[in-house]
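The data below hold one chain only, encoded as structure tokens and taken in the form predicted alone.
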Amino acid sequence: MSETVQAEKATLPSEEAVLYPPPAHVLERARVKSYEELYKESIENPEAYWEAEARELEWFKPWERVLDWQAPFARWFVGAECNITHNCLDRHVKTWRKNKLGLIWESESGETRTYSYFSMHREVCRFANVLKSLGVHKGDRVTIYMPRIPEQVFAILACARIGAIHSVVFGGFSVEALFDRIQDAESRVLITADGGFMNGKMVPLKSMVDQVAGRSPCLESVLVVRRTGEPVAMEAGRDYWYHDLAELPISQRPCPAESLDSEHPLFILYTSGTTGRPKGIVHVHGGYMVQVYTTLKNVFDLDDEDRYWCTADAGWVTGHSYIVYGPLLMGATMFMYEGAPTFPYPDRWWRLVARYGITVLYSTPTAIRGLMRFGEAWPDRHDLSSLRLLGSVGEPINPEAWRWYHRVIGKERCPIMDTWWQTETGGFMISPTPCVPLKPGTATRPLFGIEVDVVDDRGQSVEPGQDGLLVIKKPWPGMLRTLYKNPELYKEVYWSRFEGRYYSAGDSARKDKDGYIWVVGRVDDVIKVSGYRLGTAEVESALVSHPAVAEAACIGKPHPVKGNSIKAFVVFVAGFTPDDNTSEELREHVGKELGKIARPDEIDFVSGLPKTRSGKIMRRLLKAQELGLPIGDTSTLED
């Protein structure tokens, strides 16, 4: 067993924890009323099982065969031909849904916008438009870079609409960060705004992007959307105004969705990995789509009535999945809100589930953790009698903040969705359904037609209650494809642990006597920050580009908040001092290079870093020093 997983043994929560079995009034409209049963059927013949939810959705042409599964590539619905944005829009504008509110939107300053099936397909089919008159074409790749509005929804399912492969980066990522996803992308256009509001302060975003696209040669063409009215340097030629191109009466023209092979690439989703650049996760039309129509179709069990409300930010895979796409495949009604939950007050999230009836509320361990700090009286000023679901994704959620999430926002009536997934696998992979018994920190058993197991070092299922690592024993439909640009790098991340027999999802676990999944954190070098993956080597370069440091090395701790903090360990070039003003200069220069979420709360001044005679730091060695763990085996260690 690796070190690494022995020595996080100690975060786990305990496994003999309260079951809270589902509510009568939950359990009675829950699509599944036996896990058990369908659960056992769909590991006994996964195929049909994804099949017959695959039947669910339109297609332009059908498949010849469910699988080619040519390990450790995947082909699913091989020879069918669809696109995702018929499903989300045509397929419901086609039906009574036409008139439906499909998206509802607030700003920080109380503007509120929204939109019935009808209109949105008005305005993707617009925004579609508007691309092909700069030339976006089939397999072009469009990179977005914009604030939580409704245009950041448009712009995403106009690119998919087209064929067009969008990378959406978050936008509170620095400009080198967006500079590098531009590059490695190869983006023609880059879709942004003029600015957006977070925390009653605008952000600046299309003066970042200026100093972005002078240097990039691939790219062509900045679209611009209109958010804020302050003025902004527009380059004739490059920039355009959205809402003048928009105008235009080739955009008005219909725009039929482009029928695509089902294995054509949706997007391109950069996260965070141990190798020091960002890793281009790629997802195509037909199996994410599948997956995660059913995953929360299953989880929240979604219908006409529900008002769904999940917090992320599009610009992570989160808001791709269970933002963009799958509330609109099941054709619900879903709140956007572009803000922090703490503006002005304690009580902005609180006040709009009991303005807008929220009933299913989706959101992290850290957002939770950070709105506990105030107390109950904020959310106990407004009736939240409307939700009826919660949910949490992004880390492990700690039994405190779940027990106080049930009880203080759920008033023990709402069950709470723990969902286990990545950016890599798409939609939910361990998470319960509303007719399981909970237990405050796991997500309790893998969903259907997801075959997982916790293994040791040589791949054998290791006993209840023994650590291991988590793996996917068996291809799934919304599984990443490959890593953009880089196949050979793709098999060596996900699939040369096992010689190519499991899936390494990287996190180390254990099994209850139950078959619960306790997720006890990763095995590499990325640390969870607000449940945002960012790689040690991305945070230790940022560093180490600051001229007076020579090397560094961080460190994931934990963070009563934000789940994890990080500490960095910094060697000085020689001849250099560093004064009171030193760690504040270094943790912005990180905010500059990579974004303020990357900032180290903690910066040590050391002489030396702990190496192994290949020269890789020993990161393992300075947390477990730094959090009083075993240090394990040192055998490899040069000094």
Ligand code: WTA
The other form holds:
Amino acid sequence: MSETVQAEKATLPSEEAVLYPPPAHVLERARVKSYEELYKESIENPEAYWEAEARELEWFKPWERVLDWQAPFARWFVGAECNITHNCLDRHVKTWRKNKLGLIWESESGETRTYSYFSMHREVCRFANVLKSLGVHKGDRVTIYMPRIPEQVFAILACARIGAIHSVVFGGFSVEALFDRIQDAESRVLITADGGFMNGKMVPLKSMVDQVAGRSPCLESVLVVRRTGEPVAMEAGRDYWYHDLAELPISQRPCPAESLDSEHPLFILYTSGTTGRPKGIVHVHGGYMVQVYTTLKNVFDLDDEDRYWCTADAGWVTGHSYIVYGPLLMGATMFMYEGAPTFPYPDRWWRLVARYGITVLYSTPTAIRGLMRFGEAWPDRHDLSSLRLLGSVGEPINPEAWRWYHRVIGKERCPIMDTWWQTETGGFMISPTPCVPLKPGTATRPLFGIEVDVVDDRGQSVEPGQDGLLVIKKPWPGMLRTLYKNPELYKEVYWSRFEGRYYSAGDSARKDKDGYIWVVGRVDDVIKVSGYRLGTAEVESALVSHPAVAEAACIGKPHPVKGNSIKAFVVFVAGFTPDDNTSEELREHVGKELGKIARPDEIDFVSGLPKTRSGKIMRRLLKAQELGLPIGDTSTLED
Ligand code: WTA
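Right, the form predicted alone is done; let's see the coordinates for the form predicted in complex with the named molecule.
Below is the whole assembly, all chains and molecules, this chain first.
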């Protein structure tokens, strides 16, 4: 086993962890009453399982084959035509759900907006018409850089409706990150807003866009949604107010969902990997739609009386799958909140749960740990009895946070669905459904139709209790199809480790004697900071872009709230003498280049970095030293 795996081992909870059986009120209404049977059946014939699920949705043209697997390239629902937005909107508008609330939104300052399925359909059609009027065609990439407002959802759906491929860039990312993503996707159109609000402050999105628009040769038009009302510069011939175009008569015309091949790309989402720049993960309409629909249905058991809230930002995959697409595919009522959990007080979320009668709350370990710090009095001031199920995603949830979430928020009546998945997987892969007994700290068992294992370096299953690498053994409908413009890298990153046999997730894990999977953490150079996925390479290149820095290396360090924090080691250029402000200046620089979330917590000034003879930085040595772990094999060390 690689040393990185061992180094991460540190805090695995005991396998003897108590089992939490499903409470009767949850089990009673659970769609799936017995995990074992359905799982066994689904694995014996995964194609039949997924096909039956696909039949619950509407297709413009049926498939000829469920799966075409030319390892490692998959095509699902081959020959079929569909459009995910037809299933998100049109399918419901034909029924009584036309009048059902689809989206309830509250801003940080307390404004509210609500949309029925009928009005969401209208808004999305109008948005799609506006995109068409800007010359957006099927297959074009559109970059979306927006605050958390309903128009963010409509913009995404509008792209999908006309077969354009959206590339959403998280609104917390900075100018350089946005610039890289626009270039790589070669977007001609960018959708943004004049600004957004977070933590009581205004985020000047449009002026950030102005810093990249001028030097992005591919970019022709910038569509600006009015949100803050603050004055912004509008460049004639390039920048358009959304509301101006939306008012035009041509924007009011019907806009039927484009009939698309089920393998037509739906979106590109850039995410961090081991080396170099973020990679463009490509997902498609058909298979992704089926997986997101099925997993949300089985894991969160959504029904018409539910009010579901996923606290993520639509700029990350969690938001794509389980704010935008999943709930709408289910015809559910979703709630969306624009701001920070602690604004103006640390009870904002609990206030929202009570005010809107949220039944299913899907959040992150970091948020839970962050809110735990403020004590139980804050949630205890509110009536949280509407809650039925809780969810967690993004990183392993430590048992202490799990228990707090379960006891203080869920009042011991709400099972926690700890969902393990990745940007690459499209939807949940390992997660309990409400009928599965829980152990704090594990995402439990693989979902139906999904075959996973924990293996050693040669691809052999390891014994229960042993650490190994998490792999996925069979293709699944929501899997990424490729890396944008880079199928070779796709093969190498995910499929080369076990010669094309298994998908390698990049996580280390352990199975216990009950078959529960305990994910330990990343084995590559990805750091999960507050659940956000960052690559050491990105942070290092941001540091090196500072004129004083010659070389940099970053590692993740366990952090009580954020899960991991970033520690950087920098070597200065000859002749540069750091002073008391240098650390802060470098932090700010990374914030500006990449985004605040990427700022290192600690920066050490060093005279050199440990490298292999071929010149690769040995981050694991820095990490071992920092955490007081065994240094391990140093035979490749240069010096
Ligand atoms: C980690 C987020 C443990 C894991 C949806 C994975 C988790 C990476 C869990 C993907 C979980 C996500 N338990 N670890 N429930 N969920 N992870 O692409 O390391 O941002 O490989 O997708 O997050 O991160 P990504």
